[in-house]
Structure formats: structure tokens, C-alpha cells
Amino acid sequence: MVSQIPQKTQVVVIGGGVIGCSVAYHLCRRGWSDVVMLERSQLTCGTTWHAAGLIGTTRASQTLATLAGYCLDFIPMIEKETGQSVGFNQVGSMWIAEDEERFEEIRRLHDVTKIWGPETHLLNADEIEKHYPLIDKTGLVGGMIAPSEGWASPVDFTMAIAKGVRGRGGKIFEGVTVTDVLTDNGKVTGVETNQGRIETDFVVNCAGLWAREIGRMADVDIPLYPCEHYYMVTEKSEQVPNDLPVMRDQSNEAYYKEDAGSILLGAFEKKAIPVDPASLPENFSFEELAGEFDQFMPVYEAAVKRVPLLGELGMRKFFCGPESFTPDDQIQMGKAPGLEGFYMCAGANSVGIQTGPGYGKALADWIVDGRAPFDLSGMDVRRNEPYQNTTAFLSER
């Protein structure tokens, strides 16, 4: 960590996340070294911290696909540059349909998948039993499994990139808070920060949870809005087999992961509980919400059916923490409209490990050549209207 905060940089990124990091990275990889980070706290201490770190590729538009995708071609790439593993467990992520409707929607996937990848295999359900022996098959009409993707470790993965910042000349902070966003006559002047003011022509809002105050100290709107977001993870066992695919039910709402000898299961509820952003405390670093287990039990008595061993191991840990959500599930991503300088990719949806290189890429290549690499448009930012930032619609939403 560097101390002293310079007065004058070529471009800010505020936010010390896996997405932060990726965007200082590769703004210096296109030769920005004079690149300055700023978190208010310690790196991954807002929500990347606590990610399952899926490294999930197989997306239904080519937009996506190509942004996941890049991810697994980065990994090798910054564990060569920088020496340091990111902790990936390539063991597969496979998909299960209990009924026709879903397992139509996988059948489509996998046919898109022929024409981006990853590569990707159709299972009937003995098949899918092989897989995951853990699993009990009743019921199951068929599902998918991609042998390229796997999981992960969130912090890990973070500080690889962030070596990776360091030794390509740009510079991290810790412990610096941005509380004021500069302007002037339509352009970004500088920061001001809890230590001192800073120069610069470009502020890229990395900020997570965070983004849409940031956004606002700006007058921009960013439409994001935190929810709570849990898991479990199970005692340890010799039961569970340390190659297991991470494995997607999401009929029953649930995802499964091996971790370390035990079985960790997440859980996405089609009603989840927003987080009000204002109730979390001014310091909030690697903390989780109380979190109510009512909310947990529906997926965790599905989980229970479908994969018994479940319901005989202790849980060694149960998990809420918030995670920023956008109005339509896209990233809010670009070049803030009517304000020169100022960009954002904020509001992961939850994937921003496996997308957070794909971001950053993309992002840094829009800054550095002033245009979008290729039709990012349903992400752009500009696609949002002055009601969708709104408290009332997010919290609702």
C-alpha cells in the first residue's frame, strides 16, 4: 500500500473490489501508468470478500458470453504475470432441470453455446448422477454441465489483480474515502478525499455498493439498490468429494459448491429483501447482516430433497451479506451522460467475479480509445430513466 495520495493523477478509480481492480489493471495494461485506486477501507472489503467466486461463462447473448468468457483466458494470464495463484478449481458447472420448461431452457443455451462457447454437454439424469453422485436423481429430466468453468477464490483472485496494478506502475490507497466528486462546466476536475484533493481528468466510480452515492456527489444517477443475499455451509466430510461441479437448480432458486471438504449452497429468492443502504454503518468493512433464516428455509428444504447429505451434516456457518442489484439485471457500465470524464461499472448482479475482468476490459478499452470495443448498449448506463434511481422504485424493484 502507498502512503501518501498524489495531487495530481491521470485517472482515479474509486473502489477497491475485484472490479475496481480489474479496471485499474487494465487501463495500465493499455499503457495508463500513471493510474491511481482509491478504497476507503481494505481491498474486497465491501461485497467481494464474501462471493461464492463462481466462474460461470455460458451466457445467452454473444455480449455476455464474450465478457464472462474472457475471464477464463485472463486467469492463466495474471497467475503468469504476477505469480500468484487465484485459487481455480476447474471442476465444471453443471445445471439441472426437474421439468420440461427448464430443461428447454438449458437445450437452448447449450445450442447458443455451439455457436460462443463454452463447450457444454446435455446429461440425462443417470448422467447427471455421475457427476454428482451427492445427488438424488428422482425427478430429474435432464440437465447440462460445461467442463471449463469451476470456482474461485474471491480474494485471491483480487489481490492477483491488484499485484497485477502494482507491477504495471499504478497505485493503490487504502484508507482514502472520496467525499466529494469535482466538476466543472461539464467535465471532471478531481476528487476530494478524507485525505486531500486529487487532480485528475478521468473518475471511474468502481464503488459496488457505494456507486450510486458516489454517482450522486456527481449528479449521476446509477439505479442500483443492495439486497441480501445468503448462503450455508455444511460441517466437513469425506462424503463430499473435492471434484464436484458446481451445480445450478434454479427452478428451486439454489446453487451448490464443494468448499474445502464441505458443501456450501446459495441461495438467489425470487422475493428478495432489499438492504436500505443508509442502515448499513459508515465503516461497513468484511461485515455480514443478521439475515433472517425464514428466508433461507424454502431453498434449504429443496436443497435438503435433492441433495440429502445436506440434512445430515452440522452447518458450520449461515451467511447474509448485501449484494448490489440492478432495475433489469444488467451492469450499470459507461460513460456517464453529460458529464466529460466520468464512467462507471458498478452493479454486478452477483457475478462479478466472472465478469470483473471481462468489465474491466471492456471499460478500460472504451476510456483509453473513447467508444465502446463492441455493442455494450444494454449495459450502458445511459439506458436508464431519472425514476428507475429513485429509492422508491429500487427498494421496491
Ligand SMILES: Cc1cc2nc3c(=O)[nH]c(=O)nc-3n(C[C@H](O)[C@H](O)[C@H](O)COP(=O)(O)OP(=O)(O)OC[C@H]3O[C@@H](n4cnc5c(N)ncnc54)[C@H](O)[C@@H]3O)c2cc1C
The other form holds:
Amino acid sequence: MVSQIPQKTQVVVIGGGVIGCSVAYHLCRRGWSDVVMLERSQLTCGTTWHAAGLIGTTRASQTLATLAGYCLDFIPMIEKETGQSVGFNQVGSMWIAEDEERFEEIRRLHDVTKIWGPETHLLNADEIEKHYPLIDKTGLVGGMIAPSEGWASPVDFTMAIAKGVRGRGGKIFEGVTVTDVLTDNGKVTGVETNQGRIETDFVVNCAGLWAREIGRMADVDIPLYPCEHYYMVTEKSEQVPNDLPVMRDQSNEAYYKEDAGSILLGAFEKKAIPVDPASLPENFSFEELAGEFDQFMPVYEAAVKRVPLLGELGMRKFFCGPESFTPDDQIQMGKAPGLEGFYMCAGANSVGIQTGPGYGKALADWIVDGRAPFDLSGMDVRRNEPYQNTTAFLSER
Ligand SMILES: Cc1cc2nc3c(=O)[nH]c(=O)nc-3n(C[C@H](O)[C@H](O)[C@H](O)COP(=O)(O)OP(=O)(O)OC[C@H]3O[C@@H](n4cnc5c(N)ncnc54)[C@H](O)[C@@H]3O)c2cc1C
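So the form predicted alone is up there; where is the form predicted in complex with the ligand?
Every component of the complex follows; first up is the chain already shown.
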């Protein structure tokens, strides 16, 4: 049963995924306790629940590194505050290169991390094998490891943040769908929901792949579009050590993660398949997409050569879920142009778990202080042109 939503509040956050929870939490931390978060189904039910949970903070730009790097400070903080574990396995992240060009890119990344972190170390093929005994090191040119990274449980992570919201006086309502954003004279005045109306001066749209639709309710363009995103999980094996680092092989569009005695092999496909949001059920909640193994096959075939055990173990799970992507691979955040009080943070391009704390903190500061806390112009929703929000452009992109 849904408890009674208030008639009035300072701010409404739409969406109970990792990003909505993080924005709500950081607003509460800034002293806004009259925070209401509305989730149409259950917390994490959209994209968050099925993420692989990689916590990577190594980035080629200082802005991205600041946003992602905050996660490593945030995890111990939220665990201490709420007493809830986020299931963080600090096993490190490793990058591998099969050619000089990729290794050059990794070396550059290593150089910039000396400026803004995290700590990284370059590796030769023998050192890679020491860290990842399951690997066939044939043809490896080199790699890099970031020992402070790893992976967490996306659901535990989000639930811990939600507990932090409640602990600081914020209110979370599940089973409440926002059906309209109310405006008057260029200002937000409230939201209409399936449980009634809430008056508010601030609406924060954190509705993930549905954020574009919420934007339309307020005549605000939010260019993002869901695409299929894949991973598979093998059956369990005693041959899979539980301290394997996350391994990224970008030339073969693959990442590997130890997953409770199994190997999770994920894909960063260069040519992802768009998903028409209208094709998703209206009550999409903890759901998967059918996906096509052919799309995943090139990643799998290359991975079996690199980690031969993968080919010996049966496949326990083949997973395909939707994730929202933006035309330039940067999130849409900040204040809507031309509409006072309407903010957003959506289109996480597959890094919403690891960057969720940083996005949430930055946006909360932006809302409370009325300006971005540092240069976020590359993510500011005002960077977009109207044509970028057409369905034809987005699905092609
Ligand atoms: C296969 C896969 C693997 C991934 N692996 C990783 C990873 O390893 N690391 C990482 O950092 N990221 C990963 N991601 C990405 C990550 O899962 C997402 O970036 C993140 O979950 C996005 O969170 P969100 O809060 O924006 O969206 P969501 O979790 O989708 O939350 C949006 C919420 O809004 C709600 N909502 C929608 N419309 C309304 C409405 N009208 N009223 C009220 N509520 C509404 C929805 O029900 C939903 O719960 C992965 C994604 C996929 C698909």
C-alpha cells in the first residue's frame, strides 16, 4: 500500500534508481529535508538492478575523474552512516592492450591519473598474468591496474543511499507515477501523479531512460535514448578465484568480472541496438530484453581466446537490458533552459552506478547554490540543439 503523498514539498525527485536516490540524499545532506522522491514501481526496478556494478574511477578528464572518483569516498561514508554494506569488492580494475595503439592510450591514462588519481600502475604481460591467472597472455603488449577500484552490488548500493535519504528526513514513495509536470509562467509549480498533486518549486527528473518523456511533459528537450546492453554469466567453478580484478579489454569491447564463483563477461558494443521506449511495457519493472546472441557473439568469441576457461564453463545467464545513452556520451544534467525549477540528471551512458554519487552531489550543489559547483558545461543540458532530440537522430546515433 502506498502511504499518503504530501500536498506540498520543497522538491520532488522523480525516479528511484541510483541517480534519483543520490540526488535526494545529497539534497538532504545540504540541509533540504523536505525532499520527496517518487518511484512509479520499486526502488532500482528500472536499469539500476541489473547493472554489473563496476566501480571504475579512472577517467581521461579531470571533470569526469572528479565525478567518478567521489564514489570511493562515498562508499565508506554511506556504509558508516547507514550501517548497510554496498557489497564493495575492492579487487582493482585492470586494462589490457593487444596492440601498441591501445597501450599508448593506456599509458596516457596512466599519466593523467598522476594528476587527478586514482593510483595506477603499468603492467607487462607477465604481471597481467599474475593478477589474472585465468588469462592467456599471448599477444598482450601491456596493461595497467588501478588497485582502489572494483565492483559493488548495485541494489545494495542504491538501498544504502535510500536508507541515507530516509535517515536524513527525506521521504520516498514507491508505486507513485508522475503523470504531468505543472508549470506556470516559466516556472515549475508541481507534479501530477496517479495518487494526486504535489505543489513544489523544484522538480528533479532522474527517470533514467524515461527522462525524455518526463521532459516532454514540461516541454523540455532531453536528448537520450535507450540501447540494448549485454552481459553473460558462466556457471560457478572452483577455478575462478574470488579476488580477480575487473578486467577491461577495450579493443575487443569486453569487460570481465568475478561474480560469486562465476565469470561475468560484459560487452561495450561499438554499434549498439536502439530500443524504442514505446516498445517497453508501461509497467516495466525488473524486466529484461530478449536480446540477440549474435550481437554478443564477437565479444564472446574474442573473450574465449583471452580467457579460455570461459569456453569450458556453461552459460548460466545471458542478459540484455536497456540503458540510456546520449548523443555525445555525456549525461544530461543541470537546469532546463527556460523553465525555472526544473532540473535533471539522466542518460548515464552505462556508468550510472560508479558515477551516481558524484552526479547526485554535483546536481544537489547546483540546485541549492543556483550554479554548477565546477565546470560541468560538457554535461549541461543547455549544450544540446533541438534537432538532437528527434527520435530519428537519437536512434541512428
Ligand atoms: C547490462 C548493464 C550493465 C551495466 N553495468 C554497469 C556497471 O558495471 N557500472 C555502472 O556504473 N553502470 C552500469 N550500468 C549502467 C547503470 O545501470 C545505469 O547507468 C544506472 O542504473 C542508471 O540509473 P538511473 O537512476 O538513471 O536509472 P533507473 O535505474 O532506470 O531509474 C529510473 C527510475 O525512474 C522511474 N520512473 C520512470 N518514469 C517514472 C515516472 N513517470 N514516475 C515515477 N518514476 C518513474 C523508473 O521506474 C526507474 O526506477 C549498466 C547497465 C546495463 C544495462
